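What follows is a single chain, given as structure tokens, in the form predicted alone.
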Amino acid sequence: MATSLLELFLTRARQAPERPVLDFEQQRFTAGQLAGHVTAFASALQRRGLKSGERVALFLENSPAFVIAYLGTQYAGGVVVLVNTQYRQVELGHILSDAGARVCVTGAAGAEELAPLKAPLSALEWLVTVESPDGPLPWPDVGFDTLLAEGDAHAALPMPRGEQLAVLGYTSGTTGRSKGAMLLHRNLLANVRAVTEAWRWTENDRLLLTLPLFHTHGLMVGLHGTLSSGGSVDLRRRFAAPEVLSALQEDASLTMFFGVPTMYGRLVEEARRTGLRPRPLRLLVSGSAPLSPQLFHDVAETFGQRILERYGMTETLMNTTNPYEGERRPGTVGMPYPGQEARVVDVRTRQPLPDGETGEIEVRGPHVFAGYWQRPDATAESFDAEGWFRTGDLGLRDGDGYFHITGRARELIISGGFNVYPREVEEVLATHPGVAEVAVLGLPDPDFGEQVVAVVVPRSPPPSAQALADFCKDRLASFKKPRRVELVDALPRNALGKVQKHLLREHLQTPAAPSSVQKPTEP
């Protein structure tokens, strides 16, 4: 039985080298031709002296390069680390140093990016460039072709073994600086036969993929899931709703599609503009930031399909899942997938609570990583003696089995001693047709400890602060209505949609900052 997924994918390629399995613009790969330059790849890191265990950033865009790279380190033994491709030297800094990459593999603006980080990462030894840089670099470096020919595409090479480290998946930063999660092959085998398992995945299938492959989502999902299953993949450099929603409904041959929230939202926008409707799928796939009951019911207007919702993260890989079938719930995330625990607990005694009490999820199971990369303290703290992972996550599960995501433990707000769920008062606010995007956070106050900030962006013509939290009044306990209300042009991102809250709050915070808060006049 394979103990990694790239042997998985290997034993498949031997088994049926002509079927076709990635399409990237014009090109077109088999198993087989794509089998070869893994291979290929992998012996010519060997070649040129990459060890076991040593580390290999991919800050790479989407590409057959990613996905070649990305195997292909594997099967030389090396650990990939996963660089999102907007991060810039601050960034690139904390994690190439933090994980002591030795290569990487970038394209050519990536390579002038990392230029002027020679002094720092000490531990940087080359870079294989996909395309050339236009000047000079303070490393060596190798065309990703060019290194493809000095390898051996037939070489037989030892297999990695389930406990050996995979992947250094950097967490995505939206609380602080990320770290380092170490993910083996088991746990990367382990999730993705769950997935495909829960999600009917076969040979058959064909994913239409524009999630970045340096995410969880697109890899551990989108690419693990179709190399596992012998299905095929049409992978896109990025996302462009014009694109998708023509392929989706020209390509007969797509059976799946997965994104995020702001994906679903922009397809629908581009549907209503254009009147163009996609074929129906088997699958719609939203995960990486929450699903609003509202676009999951825009969706199923739009395209007369209901999204599956799933709930994962880059610590776990995924956790739970809507049914494929049954009853897919807006607003819920499902149920473990098979092999898999899911629990709430209080958050400060640690007890599992009844179903229906809000507390923080923790989760059990062989997705589950080995650890923080050089951090025993976090990982110390993110696990309890039983092998219980702390998500950070707030939920509930409810009668039924499901579970809902209400917020992260770390931004629940205590204001005047009582709990304040950021995720309940911004679906509130949601509903409000001068609001276009919210989020909701705690400060310090003197009196009440926290008090509750709306960060809105509005539509035309602006709602008031005090026409806002009159809003929410009506329809929440009155200590979970914000005290403090600011207008802005845009709420801060990272690459997967997820609002970067640690950023409003250090902007709410400087005193320098231009204000534009508005405080509605107490009742």
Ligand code: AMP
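Computed from a predicted model, the values in this text were never measured in an experiment. Positions refer to the first chain, counted from 1. First, how it differs from the form predicted together with adenosine monophosphate (AMP).
When the chain is split into two rigid parts between these two forms, residue 212 and residue 325 fall in the same part, each C-alpha being assigned to the part whose superposition fits it better.
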Second form
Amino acid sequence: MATSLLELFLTRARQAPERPVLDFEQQRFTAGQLAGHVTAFASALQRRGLKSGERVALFLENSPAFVIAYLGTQYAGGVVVLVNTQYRQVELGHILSDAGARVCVTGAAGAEELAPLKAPLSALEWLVTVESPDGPLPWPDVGFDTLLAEGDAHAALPMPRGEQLAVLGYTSGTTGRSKGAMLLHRNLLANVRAVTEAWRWTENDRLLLTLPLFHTHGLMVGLHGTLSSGGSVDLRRRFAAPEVLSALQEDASLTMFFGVPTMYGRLVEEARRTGLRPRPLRLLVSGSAPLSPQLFHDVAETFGQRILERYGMTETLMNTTNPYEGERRPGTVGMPYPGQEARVVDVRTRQPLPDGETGEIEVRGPHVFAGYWQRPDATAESFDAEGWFRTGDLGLRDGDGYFHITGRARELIISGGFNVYPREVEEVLATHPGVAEVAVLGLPDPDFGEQVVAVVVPRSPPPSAQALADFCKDRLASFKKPRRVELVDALPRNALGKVQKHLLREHLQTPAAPSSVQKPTEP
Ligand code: MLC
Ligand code: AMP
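Swap state to the form predicted together with adenosine monophosphate (AMP) from the form predicted alone:
Below: every chain and molecule of the assembly, starting with the one above.
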């Protein structure tokens, strides 16, 4: 019995080495070829001195190199640190130093972004570069292919144990600084088994995957499901609606597509614009952000298919799913996966609530992470004595057992499936010389679901919205920059001095648009 997803994949690859598993641009990898590269990568890391439990950061776009480095790091006994490729200095400096990453696998642009962080990243010793860097780097580096050639593709290395740390997935609480969710090999394995069982995923499946591999949805659902089921994946560098629509129309071998609601909204628009209709797939999945019932119906009308919506998070991987067989209900996220539990509790008393009442969703089971990296206090706050994890999502369970997500207990903006923590953006904007005070919040957005809005009390001379957006973009991932800025004389505060964001939200959503609203130029 396998104790890790990695072992499951390597075993399958030994049994059926000729089976195609990964296509990317013009390249095709059979399971045997991929397993050989993974083994070579792992043995080369070990030869270069990587020890069990040491962290290897992947700051990489979707590519076969990502898949090889991800599995190879785990086979070498290392811990993968996932890094969003849009991250800039503030996020990179924090994540790589917090994780104590010893190695980073990245591209030329990534290496350039990292270079100014030489001093703060004291644990980082060397880089693996998938493209030649443009100039000299402050760390020794080895090319990805050179590293593969150094390794032994037939090495027999020890398999990771189930209790061993596999991945650190960085995600924030309310603090503005993200925390590393410690995912063990047994968490990854338990969840992918639950997902593949619930969705009847088999070796006959072929997934079109355009989600980024550095987040749970693309990696722990899309890639893990493919590797463990024996199916195959058509991996794309990024999502582009016209390309996805034509692939879904032309490629009869595809059986599944997974996306965030923004992707489905763009696909519906593209289908309406061009008149193209995809072939029916076995499964369309939406998650990572709420799918509106309107979009559910638009997809059903345009594609002739009912999306299956599911709910997950970095700390717990997939929590609940609408049924594969049975009714997929718009506006709900279904029920717990096999072998997992979910419940709704009162936010104050923490006692379970009856069906129909709204509270905080808690989950428990073998999929739930082991805690936050080097943050015992944050870990303790997130679990109760019986092992229930507080998700921070508000919702209810209806009389038929379907969970509904109705809001969030924590301050979190989800824009196009990417998380933005207002505090992190506020901290950056507060350092701008034209900003006296700032509050950041999310407002509805037709494309991204929610958009980042900054309400600023300016100093003289008042900064322009563009200047503030650019200021953020230089320091943080571009998707975190405010898309709208409002200048105000003062922020509404309660008696304790806390900014009352609900009042700001109401004010900003009133139809008479405030005169001081500014929009940065759209990209
Ligand atoms: C890109 N941009 C965004 C954005 N994505 N702005 C706000 N929100 C977003 N989500 C900005 C860029 O910063 C850039 O700005 C401009 O849009 C164009 O960039 P792009 O790369 O061309 O964007 P595009 O390809 O259109 O990206 C849209 C998208 C992408 C929907 C394809 O956001 C995406 O891949 N989202 C998926 C996120 C995901 O996988 N989430 C799963 C998390 S796991 P500028 O100004 O720089 O030009 C999880 C658990 C679970 O939540 O349950 O799954
Ligand atoms: P992350 O921390 O990036 O993993 O984001 C996880 C969060 O995404 C969850 O806590 C939810 O708030 C949100 N989320 C994921 N799936 C859904 C969904 N189907 N509907 C609503 N919110 C979702």
